[in-house]
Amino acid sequence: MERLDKIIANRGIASRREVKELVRQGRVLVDGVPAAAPDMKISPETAAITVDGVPVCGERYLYLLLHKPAGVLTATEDKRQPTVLDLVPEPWRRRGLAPVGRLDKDTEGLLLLTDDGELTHRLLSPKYHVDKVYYARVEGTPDAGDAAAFAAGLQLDDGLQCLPARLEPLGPGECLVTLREGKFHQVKRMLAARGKPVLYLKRLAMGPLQLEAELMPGQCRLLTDQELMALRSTCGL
């Protein structure tokens, strides 16, 4: 059994001293009722706290999964424009999360947010192979010699020799890209080497994270556990 001031204040999300005070404003339930008082005894094990309705983790690490919307940087914090932290509920911005690789300012979808380090160099990183799916609208109509000259691996103007990547062609204007590196704009880049500029990009999935219908441009939601037992599998852990 543990403080329930000292289990938030572990957590990073406030400080003892804050804690008594939303204890005092009623923004701390625990197991569904406002907390009693700051100083009360609860196991962190089976208890389920909330500061502002957001769930107070157990675990070590925190793993959240944004469907991040454009017009947002992939940053923790800027000076000038809204950065996906912005995003994230405040009991939870304060556990120094950082995002798992970026996607552009005008690129939207599935974007990993999570403090927890040794996993996000594993997915960052070739050797893992772990997938990450795009959906793309380009000038164009992308076809089967597309297709082949992404699975030999493209080599681009500038010299950079991408990994072989799949490209399926979904008619018209649209296609699927599956990449197992991050490089700047790469998405991109590939697809206008092969003289389809894109109009529009989304990331659709990485690894075995999907991104579902139902999470909605600017909301984030923690992950399950059955999502990250399978996200650490896929990374060797």
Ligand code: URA
Contents of the next structure:
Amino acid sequence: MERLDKIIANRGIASRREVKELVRQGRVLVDGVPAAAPDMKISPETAAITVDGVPVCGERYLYLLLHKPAGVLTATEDKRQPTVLDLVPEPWRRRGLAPVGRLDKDTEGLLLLTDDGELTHRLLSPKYHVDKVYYARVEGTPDAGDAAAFAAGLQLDDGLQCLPARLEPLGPGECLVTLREGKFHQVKRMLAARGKPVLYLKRLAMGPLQLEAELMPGQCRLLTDQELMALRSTCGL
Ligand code: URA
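What would the structure be for the form predicted together with the named molecule, rather than the form predicted on its own?
Starting with the chain above, the whole complex follows.
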């Protein structure tokens, strides 16, 4: 975290004294909101800072972790149904954000939104194998046989050969599933292939990102610097 006036002064846009005046006049925005004070501490990696509407930090990307609720489409616009972008606060909505991967309409949980195309591409590429962890409620009781079948790499009815995956039984009607790929309805199809149709699905983690209990369905927050660094390093950046 760095002081706002230092970030702006270091880029040669104004002296620290001038920044103080610009902030007082409401001409400095941080993530679309007038800066509260010249000495406020912010992250130059993730904050969008503008002076008179001009970006200070050059091409900075935005990384939002959303707790997607059920009933919302993983899309940026739809004529009839609410999308995940509708849940993003106004100043961030016009940044060209896109979801990294897709959760079904009835699936809840962790969804990353960003305007960083390179990171998105890598996170979705099979080359980097980013683990996604899901909690599933199912019909029946997942068991060691299901875990072994997942570990061996399931073949689905339509011939799709899945990569080896992890299934941890949690008791009657519950399990955790960890996948390194993200084919259409993959968790549901894999569990259905084992005779355990999914009743409820929630993504808990993606690589180093975890969905914390405090982030309520429908809420989003910025990634921390540590999360961003960890995420970038999982895909070779
Ligand atoms: N697998 C599914 O079946 N659905 C999702 O939303 C995510 C993974």
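Positions refer to the first chain, counted from 1. Computed from a prediction, not measured in an experiment: that's the story for all the values here. Take the two forms, superpose them, and find the largest set of C-alpha atoms that agree within 1.5 Å; that set is the rigid core.
**Q** Is Pro69 one of the residues whose C-alpha moves 2 Å or more between the two forms after the core fit?
**A** No: Pro69 shifts by under 2 Å between the two forms.
**Q** 2 Å or more on the CA of Leu170 between the two forms, with the rigid core superposed, yes or no?
**A** Where the cores coincide, Leu170 shows only a C-alpha shift between the two forms that is less than 2 Å.
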